[in-house]
Amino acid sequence: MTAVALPAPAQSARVAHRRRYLMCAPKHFAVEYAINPWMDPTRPVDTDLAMAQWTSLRDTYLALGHTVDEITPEIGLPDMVFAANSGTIIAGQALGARFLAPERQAEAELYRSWFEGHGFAGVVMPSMVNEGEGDLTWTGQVLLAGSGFRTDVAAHPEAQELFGVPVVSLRLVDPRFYHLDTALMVLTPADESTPAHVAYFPGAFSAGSLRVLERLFPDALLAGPADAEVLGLNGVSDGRNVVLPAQATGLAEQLRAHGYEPVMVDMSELRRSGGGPKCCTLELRG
């Protein structure tokens, strides 16, 4: 009997889920100080361009069917646009932020007040430095927690006590990737039957942390230096559509090959402060 070649099994279809996000317009965006290697106060900033790029990101979320809430930006807080650093919200419980840099510390109370007024009563404020979803990444089963440059490792057990979920500490070693969300992105969160799917840049992590990631996520997408260096991992996924910087073309091809739909946005002006789509986006998990 002649053997018949069977087609390869079709990849499971990726499913988009509607999200609710909080964002802050960069009306007062500037690079007035340097708290990460991306920032150079000697180079003029085009605030209008930053605003246009941010608006395109917000409109992209709306076009994908997501809900976007906005907090009013405050004069004198040029980094308030990076809403992801303002807290972490899981199942309606909000953990606020405590910033390392004095220039950003006033943001924490403004965001706390917004959370309290918009359905997240009982916000818990951390006692240790904790820069929100910049360093705390919810995978649906465990909370990945970054340290090394901003969030204090002592903030990790505080998060575990509040949320009652396992926390896995990861140490960042490259100052360009000063927050976890610059080096790792959750593409599909875990549910009862499916493990989480993530993408990350191996070069951002300590050797031990890299071994942890390899064990937790053996099928992860690994970004190369070219994509990482344009903050390609600082993306936002709804389970199917992945919003990421327009310059991260190699990662976009990987995503397509794994059934995702890359949605490219130009965040080059905001990247001058070390930010991308995720930095501008806090997920409000009700």
Ligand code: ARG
Second form
Amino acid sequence: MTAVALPAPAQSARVAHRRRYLMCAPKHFAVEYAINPWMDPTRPVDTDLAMAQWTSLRDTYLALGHTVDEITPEIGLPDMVFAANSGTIIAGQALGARFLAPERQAEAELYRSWFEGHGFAGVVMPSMVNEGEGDLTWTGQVLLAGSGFRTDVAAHPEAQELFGVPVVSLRLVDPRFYHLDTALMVLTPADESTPAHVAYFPGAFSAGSLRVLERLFPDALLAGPADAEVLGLNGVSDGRNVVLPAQATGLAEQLRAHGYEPVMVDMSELRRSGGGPKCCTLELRG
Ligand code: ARG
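Okay, that was the form predicted on its own. Show me the form predicted in complex with arginine next.
Below is the entire complex, every chain and molecule, led by the chain shown above.
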């Protein structure tokens, strides 16, 4: 009997997991102040276009089988659409936010009370500046914690103490990548047997932080400047489907080559405030 050559198995069978997300419609979205280099208050944004892009992001999650909760947008808080900054939730424990910019500070209490009312009682509020999942990224094993522009380094041990998980501090050095979630994303969280699979843009990190990333994630996907500059690292993965800014075509190719399914969404109008798909999305981990 002659051996039959079977097709090579897909390099990895990526498995999608259902997620629960919190989002906030950009009803009052505007760029009225500049707290990052993407924001230019002299160029008015198209709120209707932002709403259309945001709606298609939400509908993309729903089509992928995820659950999306929505918090009511508040007039006078044009950045409230960026739900990722409002806290960090791991295993049902919520850590709220404390914003650096005075213009955003009122968002923290609105989200805190939403968490309290929707299954996340016992929210702890940080005493140091802490912009939630903008700077804190749970890999399933460690909490990566950015600093340099927004979240205070002293917020990192505060998060470690609350969650009882190891926190790894990373220093951001390029003002265009002012939050950790503009420079790094988890593609597959760690489980008991495998470390997390991540993608990041090396140019956003200090030399020492880069060495930490190389040590922790030797098989990470490294994004180039062209993808980073369209906020391509600001994606949302369910372990298989990776929702990415439409312009991040190089990263999409890399993902495909590694067995992921890139799902492209155009967030160009929200990018004018420095945000992409991940910024608009907070994961509610039950
Ligand atoms: N304009 C907002 C700010 O600068 C954008 C926040 C984007 N959010 C994020 N998770 N990176 O605060």
